[in-house]
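Okay, so here's just one chain, in structure tokens, the form predicted on its own.
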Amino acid sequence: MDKLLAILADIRPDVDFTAETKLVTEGILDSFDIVALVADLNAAFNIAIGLTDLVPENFDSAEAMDSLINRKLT
């Protein structure tokens, strides 16, 4: 989770990712943020986040993103 939080902080240092739970649905992360985030996550974790994974539920919180990463790692 620390690696994920560091990536998120690089993209949006103004957001408290440990507290926010509606990052996409409330527009805290926009489409440009998601594109950058997916690229960074794919590279950092050696995973492939595909189009079917690009749903708000997977990116609304750091916990949801961590869960997505763990699913992709298995």
Second form
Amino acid sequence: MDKLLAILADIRPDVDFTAETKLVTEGILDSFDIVALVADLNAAFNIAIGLTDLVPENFDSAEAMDSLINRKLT
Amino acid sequence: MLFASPGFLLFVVCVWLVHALTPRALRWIVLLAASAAFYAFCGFFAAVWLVFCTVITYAGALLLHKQEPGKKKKATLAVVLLMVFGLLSIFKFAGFAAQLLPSILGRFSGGLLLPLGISFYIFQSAGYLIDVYRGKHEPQRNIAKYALFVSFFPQIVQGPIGRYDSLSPQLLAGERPTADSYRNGIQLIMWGLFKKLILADRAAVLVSSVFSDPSAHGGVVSVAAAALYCVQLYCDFSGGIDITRGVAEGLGISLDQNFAQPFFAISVQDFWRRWHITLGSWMRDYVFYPLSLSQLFGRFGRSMRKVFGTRIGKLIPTLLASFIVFFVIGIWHGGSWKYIIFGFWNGMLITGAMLAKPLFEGARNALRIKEDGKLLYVIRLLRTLIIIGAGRILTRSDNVTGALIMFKKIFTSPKTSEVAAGAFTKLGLTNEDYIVMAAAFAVLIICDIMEERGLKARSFIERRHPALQVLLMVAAIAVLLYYGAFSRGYISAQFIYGAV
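Next block: the form predicted together with its partner chain, after the form predicted on its own:
Below, the chain from earlier opens the complete complex, with every other chain and molecule after it.
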């Protein structure tokens, strides 16, 4: 989770990722952020987040992203 | 068949009645029959292309589902997409190609009329096909049920562009609409008619008068025409979508929102998130993400980082993908230089804003302007309106030359004396028309402000006493009948996109 939060803070230092739970639904993260985030997560965790994973439920909170990463790692 | 016509409204009432009286299991057949009847009424020849697109994407999806991931599957997807988008391109660009190569193509393209709703049903069925390819959902094996998804009559003319996994289950479920569904549906239809008949169709008179002869008017009149065109476009398009969503609600079906108060956008990027949302999300999911996250763009990004450094290098592939999206949106509006320039205009603004972000932030800090302050909000709001208005001058003008004349007038010849001499009373509208438009616009803005603040105007009405609700409804119908510009009707999709 710490590694994820560090990546998120690098992309959007202005957002409190520990508190927000509607990052995509409320437009806090836009499509540019998502693209940067997916590229960084794929590289940092050596995973392959695919196009079908790009749904709001997977990116609405840091917790949801953490769960996506864990699913991809297993 | 015009949405804002008594014939269409009568058709809707008949479909609502038959749908409600039919057993649940058969309701989807009523919807399919109504869609077929609606489309056939709009022209038998046009229906051929709808059937072609339905059959091709239906069969393509079944084939894709059987194939293992690999080159063969990719090739199947590419071939089917080429067929449907090829069809769209023939209709969209035949005229444009004839302009470029008049001697060769001119004789072949004269009789090509764009079939009703072709852009919308092709995008909707292409999205379904790509989702099946990606394994997002199973293909539909019943061609009649799939045909209903492609041709559902309220949305086929101008969207919203639906997604199979959220729309098709609703179409097939046959849920009985509740009393609330009918009330909401009627309210939405009336709100749509209000926007179209009271505002859009009135504004269209002045807009058409000024844009048809741009050299005859000064800058002030031109700016007013551009501003009114923004209002007209929003009211006609979003009004049509309100009617579409209202008709669907009366059938127990909830369609996606297509607009979210676009006049309150604080940047061009924000505007496109609020305008024609289902087209934007389609482009994001099926063009922007696949391009940005492709291996090719990844390699391109890595090489750009070496040249321009990490920040810019990382941004360039995403910006290129964004540029391509706006270029595609531009040409989707129609085959013409003005739409190509429109695509570049928006693409350049968004990529430019992203690249210049540190400069803007530096300037803001230097001037000690608060990020969340009201002043900055108003500046951003006005800036966005001006940029969007300038783009609209380009798309509404007959051609690029007409738009350039208008821009020249705005900057060099305001002609305020023309206004003092009563120029606005010679553009087809009476003083009463201006008063009606101003009052209607005030109502529209109040409702949009409420929505922007998370307050639903409809739930505000629902909380009133039932007698007051009925009174409001009767008053709204009276206003529509008395002030609606019924004699000025036209097919909205044709003016929104040049053609459907």
